[in-house]
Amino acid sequence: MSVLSVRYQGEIAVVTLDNPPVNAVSEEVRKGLVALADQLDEDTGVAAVVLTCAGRTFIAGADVREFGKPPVGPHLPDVVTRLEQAKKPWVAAIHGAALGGGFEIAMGCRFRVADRSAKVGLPEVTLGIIPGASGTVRTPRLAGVEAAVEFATSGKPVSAHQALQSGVIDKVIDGELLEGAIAFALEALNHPLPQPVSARPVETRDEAFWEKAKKQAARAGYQAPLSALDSIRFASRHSFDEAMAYERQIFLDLRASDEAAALRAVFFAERAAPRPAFVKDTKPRPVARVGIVGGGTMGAGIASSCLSAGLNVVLIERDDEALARGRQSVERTFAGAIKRGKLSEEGKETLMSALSGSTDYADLGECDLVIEAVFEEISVKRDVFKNLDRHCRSDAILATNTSYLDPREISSALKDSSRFLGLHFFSPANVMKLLEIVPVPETADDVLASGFALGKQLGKVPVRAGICEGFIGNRILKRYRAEAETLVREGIAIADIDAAMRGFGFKMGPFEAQDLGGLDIAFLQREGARAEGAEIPETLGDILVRSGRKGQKSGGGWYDYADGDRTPRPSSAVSDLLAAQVTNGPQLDPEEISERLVRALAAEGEVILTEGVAHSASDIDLVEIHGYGFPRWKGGPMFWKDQRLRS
């Protein structure tokens, strides 16, 4: 059965694409569109063509099954050109999303209409490439250079309303889309047809505009946004055909780059994360009402995330004062979203109406899932779960948000551990996308599946982690920090190490990040383990904390901080404190420093894989990217290591 079909409504031919799940631009689609353009041009009964799509979306981009494979004709630029040159004008009727190649096909049509919920965009830079079928050439001719730069360098889609304002669509349809698109086509036939997009002029912009745009594009940290900007600039100064050739060459060069390979790998890993093979055939338990025990920073963040996902939340605290603080924290989160234009006041009120609070565990009786988010102390957590065991439904899922403690010891407070698992959120929980899911041996399959379903509903990247100290992420972080301290002991300057990791793509180096979070957190964990008899060597961080240097909050950690200023400054006091620990070894350049540290990440990842703590190398990469700031265009430490071995 063909993915393309035609039916006729008077003199309007309606072409429907049905290529589930997202109507991707496959080889069959490309061939079919060219063939239909030829066929309908010769049909004397057809005056115009409406292109629509079945299912939940318009053409949402390239067929991911063709990623990394040699291209097969007809190539997408030729398809777009063929639609633009059709004797009978085509009208793209957009619902859902028209992204990448789908948006380029729409720009090849003489007209574009959309329903109010539609979005359009050019997300190619997020895959390390640029639009390759006129996205950087037609967009400035349709919407102007400034709008084209935003489309192509940010990769962010825009709403139908924004698309109409920028000029990339001609009308927003109220009511039934296809009916409105046919009416639009009939009306358009009563007027002279507009010039094809390829024939329209492009505005010129001065050098100051391009310099500002270049600085903005460079913030992404990798090449594709800068290349997209370069292609738009070329298109603004050259003929359409020259610009198309230039865009295509950049597209092909980037498609073969290491960055594109890394970003493709991350794309596929993220796509698979919410439904891994080991839960694919298991039906999760329904979750509509969530209880959260603990309204501190983490608990309030989890509550905000759940509310934003449409869940009802019951917040439990020890007293009314703590409960009020927890509610205020949630309100502050939503108030911030209003300031950023992400939420309306009415939307905030709707979300807050789904939040209730109590100091009585009995009010959790109707919850489908309860997440404990209290202080990281085993006895406190066990007491919580004893209360949950008494007051929650027997089929309710019970979860702990522990970062380091053994979930098996926490679940021992329950009569039935099959309904228990770890859900390790990362702070701030309403922002950070990583969710480590940590089952205990008794965890039921449908409970595990429910954890992944929750992660998807919350917009998180869920990753299964086995039980060990720190699970996947914090265990690797410990190795990373230890290797960074080893470099300091070898005489490498703290500031040079941080600068090398920023140069690699991290937003912060290891010592800057510790100062921000506080050195005392890891110190107290080590001290607790030492108090229980563990032999843990003294770290350089321990020396600093014992001298009162806990990070930014104390005015000094690895760096000094002036009053009210968070700018890190190299510290002579730190040099004096650590002098006895430092030897003068060979100096390393920034690339050698970053390679040492990333290899340490990958080496610990290999051990974790061998032990079965991580299910796959790509899971480790997702943890590092979404929990610890590893640059996604490097693919994660495991992908990076494999790429180095291949090169």
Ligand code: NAI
Contents of the next structure:
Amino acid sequence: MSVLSVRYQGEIAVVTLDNPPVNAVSEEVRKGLVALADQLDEDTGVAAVVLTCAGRTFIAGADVREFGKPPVGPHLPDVVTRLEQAKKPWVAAIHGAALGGGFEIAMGCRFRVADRSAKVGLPEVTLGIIPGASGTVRTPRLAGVEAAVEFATSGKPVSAHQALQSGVIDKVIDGELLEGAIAFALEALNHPLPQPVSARPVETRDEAFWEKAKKQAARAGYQAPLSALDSIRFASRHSFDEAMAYERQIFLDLRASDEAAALRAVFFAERAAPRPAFVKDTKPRPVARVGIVGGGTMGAGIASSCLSAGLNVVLIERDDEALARGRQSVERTFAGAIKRGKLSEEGKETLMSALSGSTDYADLGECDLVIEAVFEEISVKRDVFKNLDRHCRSDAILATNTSYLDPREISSALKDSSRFLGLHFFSPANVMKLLEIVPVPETADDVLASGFALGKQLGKVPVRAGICEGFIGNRILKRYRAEAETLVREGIAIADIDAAMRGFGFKMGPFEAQDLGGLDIAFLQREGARAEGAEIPETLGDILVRSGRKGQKSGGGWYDYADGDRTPRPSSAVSDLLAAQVTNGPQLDPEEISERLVRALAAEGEVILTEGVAHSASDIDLVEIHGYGFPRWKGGPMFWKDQRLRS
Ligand code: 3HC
Ligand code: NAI
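Let me have the form predicted together with the named molecule next, following on from the form predicted alone.
Below is the entire complex, every chain and molecule, led by the chain shown above.
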């Protein structure tokens, strides 16, 4: 059966594309559209064509799975042009999302209508490429240069309402989309047709505009947004045909780039993450009501995340004061969302009304899942789980958010450990996407599956981790920090190391990040282990903490900070403190520094893979990207290392 079908409603031909899951434009779709345009041009009974899609969305773009292979004709730019040149006007009827090649096909249609909830955008830069089928050439002709720059360099889709305002669609249909689109087409036939987009003039902008846009695009840290801008700029100064050739060349060059390969790998890994093979066929337990024990930094963040996903939350604290603080933290998070225009006042009220609080564990009786986020002390946690055992339903899932404790020592406090698992969120839990899921040997399959289902519901990237100190992420972090300290011992300046890692694409270097989070947490953990007899050599961080330098919160850590200023300043006090530890070896350039550190990340990743703590290299990459700020256009440390080996 073909992915394209046609039926007739009077003089309107309705073309339906049905290519699950997201109607991506594959070779078959491109061929089919050209054949239908030819067929309908010759059909004297047809006055106009409505292009609609089956399933959850309009065309979500070119088929990304074809990007690793040589391009095969007919090419998408030619398909778009063929639709534009059709003798009968085509009307794109958009529901779900018209993205990338999907939006470009819609621009080849003479008209575009969309239902209220539709979205339109050019997300190609998020895949390391630029639009390759006239997105940077037709959009400025349709909506102006400024809108085109925003679409193509940010990659962010806009709502149907915004699309109407910027002129990329002609109408928002309130009722049933197809009916509305047919009525729109019939009405349009009563008037002279508008010019095809390619024939419309394009405005020019002055140098100041392009300079500003370039600065903005450069902030992304990788090539594609700058190239998208370059292509729009070219399109604003050249003929349509010249601009199309220019765009196509950049598209093809970038499509073959390392950055695009990395971003594609991350795209597919993220989509595969919530449904790994080991839970695919297991039905998760239903979760509608979540209990959270501990309303501190993590508990409040997890509560906000659960509420935002539509879950009911019961927050448990030690006393009324702590409970009030937890509630206030959740409120502050939502107030921040209102300030950023992401939430309305009524929306906040609705979310807060789904939050209840208590100091009595008996109020967790109706919860389907309880997440513990109390102090990181084994005795405190075991007590909490004994209470949960007493008060929770016997089928309720019980989870810990511990960072470093052995989950088996916590679960053994329960009568039935099959309902237990680790759900390791990252701070701030309402923002960070990573969720490490840590089963104990007894964890039931459907409990594990429920962890992944929860991750998906919360919009997180869930990754299974085995039991070891620090699970995947914090264990790799430890190795990373140790290697960074080794560089300092070799005589590389702290500021040079941080700058090199920013140059690589991290938002912060390893030392700046520690100053922000505080050096004392890891210090106390090492001290605790030493007290229990572990032989842990003195780290440079230990030396700093012992002399009162805990990071920004104590006025200084690896750097000095002026009062009320978060700008790190190289510290002579630190140089003095560490002088005896430092030998002056050869200086390294920024690439050599970042290479050393990323190799350390990948090396620990290899060990973790061999031990079975991580299931796949791409899981490790997701952990680093979503929990630790690794630049996604480098694919994660494991992808990066493999790419290095290939080149
Ligand atoms: N090509 C191939 N497969 C795609 C795809 C694409 N463009 N977009 C999504 N898929 C696949 C996913 O891999 C996933 O497959 P799986 O079920 O086997 O894991 C499945 O479709 C569903 O995807 P999601 O889980 O993301 O589904 P959602 O319903 O959550 O989201 C969506 C739907 C908003 C359309 C989202 O999938 C999306 O944003 N897709 C990417 C859109 C995109 O980047 N388009 C541009 C492509 S490049 C291009 O068009 C170049 C052109 O200019 C020439
Ligand atoms: P926190 O100190 O901010 O909050 C802990 C809260 O638990 C406090 O509000 C306290 O009153 C409450 N509490 C203590 N005992 C309790 C009990 N018996 N019953 C009810 N409430 C109780 O600590 P934070 O940072 O939120 O950490 C919590 C857990 O999350 C720890 O296990 C930690 O290792 C883990 N974690 C922390 C991360 C972070 O960056 N802070 C990141 C990931 C995990």
